[in-house]
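Consider the single chain below, provided in structure tokens and representing the form predicted alone.
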Amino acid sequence: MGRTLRFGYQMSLVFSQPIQKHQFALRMLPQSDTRQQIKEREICVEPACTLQEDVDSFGNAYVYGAVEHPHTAFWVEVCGVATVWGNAALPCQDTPLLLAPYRFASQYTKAGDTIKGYYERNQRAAGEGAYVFCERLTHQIYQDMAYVQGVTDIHTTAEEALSGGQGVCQDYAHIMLALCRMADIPSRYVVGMMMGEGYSHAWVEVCADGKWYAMDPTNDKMADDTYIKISHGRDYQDCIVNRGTFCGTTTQTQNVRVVVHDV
């Protein structure tokens, strides 16, 4: 029996000067799959505008729109109800061509000397199954990294984060992706929400024995029924929640608040 969760994802942008002709695309829409069923979902945007929904090349749903008139703030909220089966895995029956983007290094997961050395010390043993290896990596990264906010940013690569030995969920996920791909295991970056109140979270899905398994090296666990998935891609770059352009000279401040709790 699944666990039913109510979720809310709020994001606000405040601009120091009015902007206009603001075009945006928002990847913050959880979708139903074999692991989660989205029973309710509503999106609200201010200033109000016409929204259109589409799916990107990785299968992630997103909405896009435009606010033409001048404004100094932009606010969006996605809320709803999801039933999650924590012990379920997603089918991984894609062709080698479709899996190719998840097999090779991407912008954030290129291996330097630190990643290569770490892999040599923890490499996949002869005969070791992909699932067992990835589960072992989850434990090892958790032990060897320290969760510290403010020492990395959205531009930090796996190599840089592992060299420093500190970071946040984005860094843990990128490190694991780099190592899994060195072992020729398709793996993808996941953005979603966890039980509680705070920010969005990042973890990893690995393809083993025909299934995508969700593993969270930041918390040393499998993603269970307290996790709601939003999107996946090769790395952080493919899962950026808000992309947009506008006319105007300004600085902007972004705030995010995520809330997930039992119904």
The other form holds:
Amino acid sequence: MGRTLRFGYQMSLVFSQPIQKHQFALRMLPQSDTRQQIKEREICVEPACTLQEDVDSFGNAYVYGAVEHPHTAFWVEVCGVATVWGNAALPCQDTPLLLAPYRFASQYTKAGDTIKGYYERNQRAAGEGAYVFCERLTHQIYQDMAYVQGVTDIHTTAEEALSGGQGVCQDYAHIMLALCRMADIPSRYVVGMMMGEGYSHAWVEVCADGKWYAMDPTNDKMADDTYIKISHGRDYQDCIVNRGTFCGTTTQTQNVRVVVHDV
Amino acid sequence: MYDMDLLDNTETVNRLLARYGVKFGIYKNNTFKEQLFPFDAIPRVIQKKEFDYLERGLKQRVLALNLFLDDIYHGKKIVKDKVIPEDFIFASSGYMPACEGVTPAKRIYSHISGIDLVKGKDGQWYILEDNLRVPSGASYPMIARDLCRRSSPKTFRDNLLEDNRNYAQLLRRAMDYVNVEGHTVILTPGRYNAAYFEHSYLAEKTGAHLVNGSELLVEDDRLYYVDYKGKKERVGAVYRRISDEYLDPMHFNPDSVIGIPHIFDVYRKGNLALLNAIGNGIADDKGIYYFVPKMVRYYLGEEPVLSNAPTYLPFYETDMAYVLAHFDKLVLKDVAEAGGYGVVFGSSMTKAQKADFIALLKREPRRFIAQEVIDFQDLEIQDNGTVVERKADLRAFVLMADEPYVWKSGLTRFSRNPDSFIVNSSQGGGFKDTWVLSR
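Based on the form predicted alone presented above, generate the structure block for the form predicted in complex with its partner chain.
Next comes the full complex, and the chain you just saw is listed first.
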């Protein structure tokens, strides 16, 4: 039996001065797979405009559109109902070649001396399965990193975060990816929602024995039936929730509110 | 073979080039400097027979590179068949996963290819590198020829050489061949770009609109050109002179202000042709260069007509052993760098530098290629009234429409410094016209 959750993801941008020619692309639409079934899904954008929907080469759904006239606020909400099956793994039928983008270091997960040293100390033992190894890494990263907000930002790489020993879910996920990829285990960055978080969350999926397992080093556990996945990619860059450009001289304030609860 | 008045007019031609804005912009230490691109009037002359040979080899190479790009973003047969190790594809910054499964109009990826060659002292031509992203340089010999024809008409009456002023027609043909529907535009990042002269000159000569990102707009998965009155007209082909990562802030570098939001979506859906295609960086990577002759055999079943400079990949153990044993006579290139940067000669390093470099090479073997230093032919140039010899290379241009066409000219660049082997214009060299004899 799956667990049925109601979710709401709100994001608002407030501009100090009116902006115009605002173009945006939003990767915030959860999709159905064998781990979660999206039963209702609605997206509202304010100011109202025509939205187009597409799927990118990683398989993520995204919507895009434009608000041409001057406006001082931009608001978007995605809400719906999902049924989620706890620790179920996703089948991973891709051949090693199709998984290649997830096997090699990407921009945020390039290993420097710190990551390399860390990998040496926590190496995959002979005969240790990919799943067991990744599970061990999840514990290890959780122990060695301190969850501190405001120390790192969206440009921080895995190497930088591990060197500093502090960070947020994005950093935990990048470090985990860097290490998995050094061990030649295909792994990908996941953005989603989690009960009780209040904000968007990031974790990883690792491919072991033909299945994708969702692991969350920030909380030292497997992603269970309180997690709803939105998108995946090589790292943060492929999953940016909101991309946009506009014309205007302004400062902007972003607010994100994510709510997940039982129906 | 050439008249003295051709040489005597060098200064006049250079003055006119300066007036037309034939300059090269260089960013150094965060400041933008524009410098003249000095023209030397003594042409490089290539015999017809010799050029026929180059033409065959260049066509073959560009065809193979196109097939390679199509394969990488679709079936990846060449990796499955283990002709190229997967590291060289997927760990390369030139590989763009966003292009997986995207098929450009007419399956053409490299519409304009700039292939750099040198001629060795032994008379043999070697390919130095392929440029399949936004190769620049064709406009310089075009305008130089035009000015020389005026300053020295007799030279061009007496010598039977191929007219190189057809580059614009070739380019136009390549653009029209893939145009999906609507206008053809040349997209420039603006006048602070190193090659802005070229952008404006090619627009003038081909009759395409010269536009910047803010004049293009995406609506309903179509691209439009917005004119000064606000009227929108559909665009079917963009010859873009902006690199992939700046082209679309919605998909690539989010900080780009010179790109067009959503242009990638339009392209992906087949509603637009981009010259050159996105993702070509995987084919002109210095590491991939090593594999191009193998591509020719793999895709075309032919022996390559033109050879690479002898190249070693430290990634392979046997090659690493060779590189370490012959370090002093090799040139090492960082695969991620371009424009003459990241190139070092084993012979010019101090002992300490060498030790550091070898340590780096062992740590990151995938990052470098090593090549034999080719002793290439010197060309004569004028230097304060005397004639001296300098190193020079040739950038040949191959334009792809229904078939590849090699432009019967090319950009010959020379090094101003007598000791330098690096002829890249970003490094302050000059250029010559390239004459291809018609019989």
